[in-house]
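Form predicted on its own, single chain, as structure tokens, below.
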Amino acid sequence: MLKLYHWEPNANSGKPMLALAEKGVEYESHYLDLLGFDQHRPEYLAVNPDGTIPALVHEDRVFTESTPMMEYIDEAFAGPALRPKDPADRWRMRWWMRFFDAYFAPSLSMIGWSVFVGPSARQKDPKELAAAIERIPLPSRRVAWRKALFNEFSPDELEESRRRVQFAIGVLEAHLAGSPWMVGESYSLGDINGFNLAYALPLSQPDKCNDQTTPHIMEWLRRIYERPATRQTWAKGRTRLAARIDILERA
């Protein structure tokens, strides 16, 4: 059976989870506690030696990297199409996914780790954390985890991240003012990609993303949240990170 190794329906893990739900594809769920470093344990490293989440196992082949994983899911399984048919629209969808992954996500992630994830992880014993970091296979990920867990982000880094997030919110709001979805009239992987980053913006960036300042983003987020596949996916969450989605309930 199809297997998906994932954390919360949040950021990277949420993308294949939501794509599978939209396609109506059943899968064997393997929940990995990211803050408990399950992704760096030998059992998971046997599946994905890089120790990154998520990983999809289909017909004995392992797929990593959440964005191309979504495209594989859409092409490999029956169900509603999640990519536009028109080549230009498909290019535009990928343009937005690139924008989310390369520009929006890193900055939003730094703020999220600083505010939400880092403080939770730092409740563990510092020696345990240091040992866990040393077990991370990828050097770049060791650096990122060390900075997050020991709160080593500089004021300049955080300020630049806040600037980028504000810019990205402005770009997104301007686009959605003229389009109901990321690509024209069709819900696509571009929306799934963006939603997994942006669903908690009203909570993490309340002065920048709210009904008065960004009404089009808020309506877009709520319409995605109200889809049955989204409800189904976020019901799999186990921590307060996933519970944040409640902020999208309509008054």
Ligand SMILES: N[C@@H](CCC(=O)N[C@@H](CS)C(=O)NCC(=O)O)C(=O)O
Contents of the next structure:
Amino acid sequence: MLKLYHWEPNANSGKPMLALAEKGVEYESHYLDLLGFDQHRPEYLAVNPDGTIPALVHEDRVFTESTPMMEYIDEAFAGPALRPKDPADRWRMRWWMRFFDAYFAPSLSMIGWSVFVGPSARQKDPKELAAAIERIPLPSRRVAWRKALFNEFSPDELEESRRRVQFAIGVLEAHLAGSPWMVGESYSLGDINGFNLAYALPLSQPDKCNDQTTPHIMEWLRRIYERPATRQTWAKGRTRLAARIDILERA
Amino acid sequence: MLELYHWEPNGYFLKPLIALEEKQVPFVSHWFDPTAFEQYGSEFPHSVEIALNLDREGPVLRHDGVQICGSYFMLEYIAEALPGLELYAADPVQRYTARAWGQRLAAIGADVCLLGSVRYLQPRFARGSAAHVESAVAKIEPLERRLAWRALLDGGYDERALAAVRDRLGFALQRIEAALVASHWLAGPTYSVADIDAFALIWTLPELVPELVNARSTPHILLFLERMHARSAVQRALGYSRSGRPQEAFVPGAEPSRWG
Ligand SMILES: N[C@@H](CCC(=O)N[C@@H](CS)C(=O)NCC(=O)O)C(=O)O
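To complete the pair, please output the form predicted together with this ligand; the form predicted on its own was given just before.
After this comes the whole thing, all chains and molecules, with the earlier chain placed first.
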């Protein structure tokens, strides 16, 4: 039996959700509430001791890195191929996924945690929050949560993240101006990865990502939004985070 | 035609040298000196991907006109596109494991490049950076790639920041140690790109951070390094050194994570 532990269809959780939907693979869905710290509860730490989401369990093996997890999904299951055959195109797909994962996503995520995750989680009792932080297994995640909960982001680092988001949007727009998909003529994990990062940009960064300034990004997002697998995946969302996808509805 | 642009056999530059020597495919070696900023000159390959490469200073592989950069994905490319010894197991679980290590090792590599650059490269700049260094650095794009050099020129890392880097590295190295207790090779029963990746990034650590890598704290890492040194491909790859001290050849690498 295939199990996926995930939060909203968004960022890292959304990557395997959308990849599985595109492959047409059924899975047992285990929704964890990230803002309620479900990912640090003992039941989940028994699955992924790092306490990060997502985690995929297949034939008793646990997979916890979302981008390599998508490649595993493509290799281990039947269904349409989600990676190009040509090694140079595959390299290009991976280059873009790293650009998304290690450059674009962290900057966007820092902004998201400062305006959304931190304030949402802060509603809880401070004692409960302090205990919740103590339970976080990875030191790097503990630092991240502390920063978000106590709003310890410096103006400089937020400004640098905004600069990078703007820069990355420009790089992506230039790329999509010359190519319908991230890599060549077919839809791939590169698009799935990018969509999970970028689907809400027209809402969260309306001045930077819109029909006038970034028409190719907008068209690319809408084309992905219209795929049945995307509809099906975002229907699993439970909060207003996933509902942001409605912005991609054509007028 | 296969060409590799590389520097001294260490870190990112060492990875493709080992992989190509394992494959025993002939290639043209173009040695360049990143500390002389030759990678920004007209002789060096240029592309959007090379300019925005998150390893920052690293090797470029040119294969029949295709320019490959990014050292882990270069290993995957070599494994998938070239004949010779298999560097990836057929089993998807092992391949996942190798790729997951690729991600974690990218973070380790960032910290190692930083510590190595501060130890060996910064003192060279501290002796007075010549006007040509200043002007070369001023032209580097994108901004964060320029700032990584600037920070070294300006002596921008204090002991507290470096101690935090060493702490984080120590934690990550213990994960490698734990994996090597369970298996000789990182991604499973067979040798793979993950082992090349790990070796290239950590082989200098017994000298660079002996407090973290030593017989008491990381005995299995030391055994792994010995196993790797015993491979003739690794010996041949290290033989590309011109300085005779490749373990001291560092330039700014990937950026340590800013967030999460
Ligand atoms: N390297 C992992 C990172 C996973 C990760 O950090 N996930 C975030 C959510 S997108 C998480 O679990 N955050 C919750 C926490 O740290 O408590 C991947 O790519 O999947």
